[in-house]
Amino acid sequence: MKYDELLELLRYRRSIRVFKPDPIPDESIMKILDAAHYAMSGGNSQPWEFIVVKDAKIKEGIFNAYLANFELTYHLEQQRAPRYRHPAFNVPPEEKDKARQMVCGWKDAPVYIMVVEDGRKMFGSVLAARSDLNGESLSVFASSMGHVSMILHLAAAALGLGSQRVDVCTQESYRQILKYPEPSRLSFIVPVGYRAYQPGPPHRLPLKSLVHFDQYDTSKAIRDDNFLEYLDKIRALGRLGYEDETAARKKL
């Protein structure tokens, strides 16, 4: 693959929150998982497993378990000043259904890939990666799970499919449905399906604001007095993505 092709794929990959109900070939799902299992991990520990869910009843149970996450997140976000809330949760209580619609559109995805993690497998990594060294613990486990997450989404995009990362806040309700044993945990959910809309371009900060040469350019540092300005910027960029989705949803 050439660089321009990689960059095109990275730009094409977006978090898709509304899916067509059309089924996905099993071959496509296995290709996504095949790519994902090549993700790098600390000490090649590969601390992940995948549960592919297509059964409608099981999917409904998973989604209902997620709704508890939604309620918790919504009420926590209300503690922030409105301008700093996550764009999907910046609605008053009487309009909470709008927030639910924005973040719960993945319900109708034909396939859920449930990514399960097992921290014991990280013993395959070096001990320094598992140690709290002078209060500066190296989160190799979290990084490894992040790598597999990104590969899942890129593989889906390469097949012309949409995907989204859905993080979970609790375990027991999912554990009862999916039957994964202790001490394994559900790390995140990846709904996969055909895009029901075409999102706008990705919204990113200018690259020049993130790059330093030889040493850190302290003029770019986020200080206490301008951190809220930074938060304003990323909230504004985030709103653009949700506005794309809302506009597209109205056309469906």
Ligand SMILES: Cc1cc2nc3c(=O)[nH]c(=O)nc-3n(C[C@H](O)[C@H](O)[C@H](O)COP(=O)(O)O)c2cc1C
The other form holds:
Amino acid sequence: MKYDELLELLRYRRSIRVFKPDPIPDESIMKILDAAHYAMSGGNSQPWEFIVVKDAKIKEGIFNAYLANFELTYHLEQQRAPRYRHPAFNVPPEEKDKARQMVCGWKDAPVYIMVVEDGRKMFGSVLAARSDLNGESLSVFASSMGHVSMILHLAAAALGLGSQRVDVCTQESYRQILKYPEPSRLSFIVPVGYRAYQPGPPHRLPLKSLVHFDQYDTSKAIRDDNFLEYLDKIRALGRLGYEDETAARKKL
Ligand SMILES: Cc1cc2nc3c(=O)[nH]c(=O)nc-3n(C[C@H](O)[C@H](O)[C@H](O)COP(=O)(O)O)c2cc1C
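Let's compare: the form predicted on its own is above, so bring in the form predicted together with the ligand.
Starting with the chain above, the whole complex follows.
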């Protein structure tokens, strides 16, 4: 693969939050999982497993488990000043339905890939990295899960499909439905399906603000007293992402 093709794929992959309900071929799902299982991981510990869900009843249960946390998530996000709220939750209580619509678009995706993680598998990694000496253990584990996440999304995009990452903040209701044993946990959900809209290229910070040559260029450092400026910038980019999506949805 050429670099230009890779870049095109990276820019084509966006978080897709509305799907056509049409079924997708089983072969596409297996291709996505095949690509994902080549992800790198600490000590090659491969702490992931996948549950492919297509059954309408099980999907409904999963979606309801997710929805049960909507009120809490909305309430928590209201604790922040409006400009720092996650764009999907920055609406007044009387417009809460708008927020619900934004975070629930994935309901109709024909397949949910449920990614399950097992923290014990990190014992397959370097023990020093697993120690709590400097808090590294979590990051080796979480980073490994991050790699498999990225490949799932890239593979879906390479097949012309859409995908989204849905994070969960509870376990029990998902565990009851999906039956994964302790101490495995549901790490995140990836709904996959045909894209109901096509957003533009991703919004990112300028590369030059992130790159240093030979030594750290301290003129680019974020000081404690200007950190809120950074937060403003990030939220503005986040809002742009949701504006793209809202505009694209309106054209449906
Ligand atoms: C660790 C992680 C967690 C995320 N959790 C969610 C989520 O729960 N819901 C969601 O809609 N998007 C989630 N996202 C997607 C990000 O919001 C998205 O990647 C970011 O805004 C950039 O937009 P893009 O993916 O369209 O390029 C998550 C992404 C990552 C890497």
